[in-house]
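Just one chain is shown here, as structure tokens, and it is the form predicted alone.
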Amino acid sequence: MTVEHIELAPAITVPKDWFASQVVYQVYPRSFADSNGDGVGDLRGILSKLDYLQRLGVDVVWLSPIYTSPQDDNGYDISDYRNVDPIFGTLADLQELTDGLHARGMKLVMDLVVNHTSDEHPWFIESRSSKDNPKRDWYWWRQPRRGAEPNNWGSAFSGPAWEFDQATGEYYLHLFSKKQPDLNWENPEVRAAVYEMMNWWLDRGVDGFRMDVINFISKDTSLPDGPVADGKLFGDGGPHFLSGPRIHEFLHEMNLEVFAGRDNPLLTVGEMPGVTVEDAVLFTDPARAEVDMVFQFEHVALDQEDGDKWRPKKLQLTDLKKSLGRWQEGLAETGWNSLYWGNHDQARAVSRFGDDSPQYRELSAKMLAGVLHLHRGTPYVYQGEELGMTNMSFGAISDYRDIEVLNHHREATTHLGHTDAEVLAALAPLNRDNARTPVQWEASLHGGFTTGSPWIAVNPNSSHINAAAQIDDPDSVFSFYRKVIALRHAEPVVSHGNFTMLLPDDANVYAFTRSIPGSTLLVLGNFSGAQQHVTLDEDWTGAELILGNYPSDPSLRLRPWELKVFRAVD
């Protein structure tokens, strides 16, 4: 018997920066789409919208936590890493979702929450059972100091970062809710268990992880006190756990134990509050094998006094340009940027950075999309952003659901002497529930999100801001997002070009160029409701206008909230 010679197709080599041309879409499951009428979004609801996501043109779907959880912090308190909470569905539903995304050419990224677990996780239940339990050292347990907390750190959700356990007479550390005890990454058994769990998910077809507050996992083991700012009850522990002493070691070890050697390209992004440009270069340098990109928070703190979200202030465009420009420059040669206006922890982009009035909402939503997506980096779209969804108006504290808001309101009114009206006014612009109201699918009751009673109220403007009204409208915000995403896919200059900031001192106009040999784009965005006349050093006369949010006008005059993208003509 003779064996015919079969010529094998050459192996497909995926570039290390394959994600440069990709766009990620974040789904916050409980607010995306409800399939069974219980008022909470679920996996089958997401499955019903896969064609919508494909039509939008996104490449990756990042799924906020759907693991088994008591839901103290909307799923960021996990009690079983290897199962789906029944409110969202089943493992079979998740596998169907994974397969459905892959069939449409999209990837699935899961949320990885391993700085802490739920206090109902079996690991913690064992850990707190006795001082000599083998898992006692899986968490941060400490003796009282002078009859009180081991140090002065405050929780991100108000109150102290320590909770006393009556049974064993010690405190455990929780940087967030008291139902979210911090894992002790100094213990190699903890790290091994986390890596095993991550590999289990990758083996099931997951394509990567967004890693929640991952730069918190390495703490100064002496747990020293933090500085106490004026008007604060507790110390800031950040200097002792933000990008702590062993963080690079831990992330490199994770990369070796989980991601190295796998054939399919995976995406890893680390959410890193307090990260600096210099830190990010190290974290995202491919040669160091840690993560692909980081979420930094510098630009979303610019409208807050001293970084305090409950003390909002007016954003200055010059500050925004200085910040984002510095990140573009800092990661130009090594590393990679993530690009975002909003997510489940931030207010709605059009209400925060644009103008959500009826006159300018659509224009400013489109302008924001163009400016962000044409930077160098990987853009993230938060659900509803592509529709121009706005902040919600919450009338009373009882309308809120977020533990961060509820705890702050209680602390501010009970211990800091603020009135209910003062606290509600401070909460309104930047609270997280602004982004967590359900996606507005149509003009029907509850915006088409559910046939039941929604877990949080739907924004009343769903009657005119909704997907059904926009999908087939060529002038809608949705259709504009499709154009911007398509431009990144089609143009190497968008995914790989150099970035040069222009007009850094202009208080109203955001201007920059993207360039590679043979191709240069000029991006102009008017961040104001007044007409602006742009003067540039280079002559752009005769340049081709390739994208805009107004009827075509090839001049450098910008109408209110106008976006113009020009291509240089050789």
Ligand code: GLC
Contents of the next structure:
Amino acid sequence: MTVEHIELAPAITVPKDWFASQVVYQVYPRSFADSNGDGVGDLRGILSKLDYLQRLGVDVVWLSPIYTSPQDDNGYDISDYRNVDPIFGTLADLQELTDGLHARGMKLVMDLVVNHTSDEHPWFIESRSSKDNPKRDWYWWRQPRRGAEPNNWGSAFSGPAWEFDQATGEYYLHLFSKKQPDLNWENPEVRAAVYEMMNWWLDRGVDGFRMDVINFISKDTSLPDGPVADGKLFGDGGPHFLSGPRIHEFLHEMNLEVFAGRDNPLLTVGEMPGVTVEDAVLFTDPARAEVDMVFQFEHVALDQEDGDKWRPKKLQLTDLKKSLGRWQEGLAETGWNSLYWGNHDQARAVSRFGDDSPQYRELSAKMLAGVLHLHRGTPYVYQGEELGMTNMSFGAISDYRDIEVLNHHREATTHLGHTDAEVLAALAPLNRDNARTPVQWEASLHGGFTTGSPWIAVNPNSSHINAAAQIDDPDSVFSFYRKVIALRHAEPVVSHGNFTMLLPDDANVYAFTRSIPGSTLLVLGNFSGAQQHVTLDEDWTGAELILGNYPSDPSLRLRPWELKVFRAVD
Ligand code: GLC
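I would like to compare: after the form predicted alone, may I see the structure of the form predicted together with the named molecule?
Zooming out: every chain and molecule, the one shown earlier first.
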């Protein structure tokens, strides 16, 4: 948005919960669409797909990081917050993207990665240059403890969370890779620099931020050791930095310094691993002015032993309903939920929560869309989910690209005594590269993603799972997403209705109602490949079936992976 644009815009007052009727689409640029044949997706690639996004009907695009970056963690390691990495394009391309989205009535939300920078960011280069550099205190530098790391914390990407710096004889903290040093938010100069950068982006017309691991920014400054779980090499620092002592203060300050006083509708969502419902109420209470909504992680940890993604286990539907139901209830009065099955850090939704076999892939992808989008909250669609894209079957470790996978494989085979085959089998279901294979646009070579050699393999099922085959097919997964998204736009009961979970103990059927005065919907989703007969306390005979993924049948019988949405008739 240009300055003239802002001045000409009518002074509209937007209700704070305008995002209740919106749907967000996440673009992971490296894997979306490649315009120049270098094998990496880019901004001009995204520009070429704006009509596609408009057709889908989404309101907001969240763009994963496109900033200048050494790409150690695919752009979540930023070395210049105010520029675009040449692999993705230029600032001018980004402006064109912003304008192109606005022209189509869509908004652009940028990723804000400020728990850490790249070690190649000028701030860190200065900070590490000497102990008395003015920016020394912008990061977490500590003396060795007994000649080793200052505490026992492990990094999220294996190994210790500390890296020794030869030049000054101290360690710096990195909760992620050693190329992602943590910023010290205790220092007011750091906070001011971040807010200034955020304002700079908003002044250029972006419409909000998805805030990367934002509940990690306030740490217990004494940095105590964390508990060491069985079979682990390092301590878990989580208790000392997850939603730490000053987190609410920092987010409120950010709100005042960046968002307050801007009258165009901005969307803020905090990514918050480990966040509890009770904390989320505080984070998203509009009266407290922190963020609009958070990404919570409970429902994506239910298929893991002790929340360890490398020890997958079967998901129990009753656990999923219990968890999502608690979040619905907890944020019913105050605050707001975000709704997601997947993103660039999670396995593909249909492979994880549905059934990606040829027989049930489409049915279960549609059922999942209906169940998620009809909850109360703002739904997020991760690129390719709207096509029913599946997990990838990778072969050797050399097929993977994700630093998290590669580091884990190295640590598990060299220090924990696991065999290559064991590690590969354990990481297959939930590794992040499942979601990072390129979007499948067409049946042609590399799924139409690139004319070159893709940075990561395209899923061979692109020969039949692709956008070209779906956009004009009224029965496709894509068309089903269009319907579900349109339903949120059209129906106040979807955007604003109360949520009531039904049948919490049923192991196969997900059932709930949404209601506002004068309108009630019943949503039934069969999470199994077997037929189910639903019995409800209330009489739903005669209700109107308004959405489903099978040929219409108004009974309460559910065929394999069937979704039925009824509207009560008075
Ligand atoms: C977030 C991002 C993830 C990244 C990490 C470190 O969880 O979503 O992709 O690796 O933060 O920035």
